[in-house]
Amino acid sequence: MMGMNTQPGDALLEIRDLRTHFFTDDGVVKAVDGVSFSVPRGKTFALVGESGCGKSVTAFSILRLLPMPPARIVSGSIHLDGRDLLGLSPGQMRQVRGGQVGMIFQEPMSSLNPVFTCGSQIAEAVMLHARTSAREARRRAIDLLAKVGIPEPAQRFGEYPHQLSGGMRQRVMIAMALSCSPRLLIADEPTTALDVTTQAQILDLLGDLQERENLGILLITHDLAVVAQTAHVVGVMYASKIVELTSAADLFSRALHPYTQGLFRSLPRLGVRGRRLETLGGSVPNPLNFPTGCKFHPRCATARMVARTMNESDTVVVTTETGPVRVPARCASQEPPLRQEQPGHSVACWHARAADQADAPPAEEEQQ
């Protein structure tokens, strides 16, 4: 794995060159376009990025839950413990979901059925995958509710989702995801709708369960604070591709991609007062019309900084939301590959070393 010193046998989930596209009347949306990463056993891999970058599509591609058509996995491979998930039949895939891979969805109220009790929904999952009796499934469901920290689990078994708080509903979702002892847990923004205190409790719970069950976790999030608390390895995603891949410790101590640096500069800092938070200029590009070359170059302060040091013949003027700016011609015409810039730290940027040396606030727009 590029972002961590792991041996081949350490990887629970291996994704290589995954491309998931949506074929629409307006054109082809390349939602995931050449993504590769691994989730180690017993560790958390965080996939980070803005809304619309392709994080959730990646997760749903793993479980093959996307509507096909319009979606299609056009190339790549997904291996779980060496087993090719893309080669499985629909019936085999149903056994993988829940049985070997559990998933926690972003909003439990839309994932739990409101007309069935929480316990019966967990018991149904147990009976489906473990083929046990209703009595045994009930017992296991109550044990799972207790394991995820729900008080009076026997009573909660008979309650409906609307009778529980948001944090309790999320715990029910976690219990359901763990109902058949999966090896991999996919958590798609598991704390987004929760208050800060409940978020911390849910994240602590996932950490405890990971340690006890040796779970591999794929965490989908846009929240760098959540990443700092939980992740071992991080992939930063922008406009359908991973642009930076490394350990969480390396990312937080020395981010190399200009996009990642921009995310960090937009965070409030303890002890810093009276200073406006910085923002990333522009917006995420339309997936129907991605820029040529590096997809980040229209928003990239590093590209503008580097262009000022180059011969004008080696630069081009591009139109952005805030006006024309000058950038290196290579940035505008050639897409950088994800390559190792430092040991265990990969980045997709033609000027990562310049970004590392500068790590400066975004330059003012230059009118050309």
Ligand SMILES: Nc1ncnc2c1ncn2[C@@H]1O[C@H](COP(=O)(O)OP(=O)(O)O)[C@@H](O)[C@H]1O
Given for the second form:
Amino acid sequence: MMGMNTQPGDALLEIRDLRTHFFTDDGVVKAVDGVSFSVPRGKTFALVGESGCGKSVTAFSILRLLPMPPARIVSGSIHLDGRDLLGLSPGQMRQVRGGQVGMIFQEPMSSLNPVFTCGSQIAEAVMLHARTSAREARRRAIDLLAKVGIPEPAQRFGEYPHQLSGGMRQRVMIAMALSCSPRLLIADEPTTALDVTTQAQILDLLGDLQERENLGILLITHDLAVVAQTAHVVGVMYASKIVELTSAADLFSRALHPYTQGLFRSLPRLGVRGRRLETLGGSVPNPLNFPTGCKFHPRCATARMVARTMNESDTVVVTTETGPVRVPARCASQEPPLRQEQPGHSVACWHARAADQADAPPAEEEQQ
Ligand SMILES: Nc1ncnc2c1ncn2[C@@H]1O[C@H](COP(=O)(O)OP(=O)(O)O)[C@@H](O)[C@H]1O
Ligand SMILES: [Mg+2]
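Return the structure block for the form predicted together with the ligand; the form predicted alone was the one displayed.
Below is the entire complex, every chain and molecule, led by the chain shown above.
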């Protein structure tokens, strides 16, 4: 018998082989294409990657908030607390949203109604899921405002969204998301619109709430600095797939995928104000026109480095946004599966070992 902790289904949220495609006039946009991960109870799983790689579509698939059509979840499973969400009716799904699952997004202004006070919107959310009197809902709303660190909550109850700062509005959104004591919070770029100081305060708040309420959090961000502050487990997403999956500690001490290494190298260094020393060349490919083989090969510093050590017959020259580059033939023709490279650390790269041994040289040297 396996131990309790290793039983499948033990995670709070478990996603297996999720594929969400958009059927458009221009073709099939495979926005999420075979994504698997789980969010442990009371812990934060961060999904990180550049804009356009499929993070939000993943979140919206879980919540079933995508326009269908054109979107369709063509395969996979999503289990919350062992219950298959894809098998639920729209009505049951509404109960899950704002019930067991709370959600917050980048721009709280678009989720808050400008014509109602913040307090009444939270009270409304409370009453939607629990049979309480208006008076009891108001009391709960004030408690929630206090819980998310809003000073003088009874007074703030009567204020309108536009009267609050961006940080305070995001706190109101968090209060609303917590109104039904969810087990899972989905936060899609929750601090992207905020200045760095406010961002840190909101991330601290989420950490505190997680501890107090044993909240599992799916945190979506393009920002590795946010991941560093919050995550226990990390999935790095590139071109509709997870390309690296491991603990946060592991990722920050030894990223194995050349893409992840590129993300780290393009972080502004401390002390060099706003200056990006080395950036990832090129951009995220359009899902209607994904490269063959490994979708990262046109941008991959490791592929170029490895190709220089190979027989020319085992390599090919490919055209990229930044000009022709020589890469291993396999990188250009076969997609690498996500496989365990080290205990608990999975990578989708044919040359993860090479990437591990020599962190790739700076971008300037490669592009000749
Ligand atoms: N309604 C839609 N119709 C067609 N394509 C879409 C739609 N919504 C998103 N996409 C595409 O899905 C891909 C992933 O988008 P998204 O999940 O929003 O990226 P991220 O959140 O990582 O920035 C993008 O290529 C985007 O253009
Ligand atoms: Mg997004």
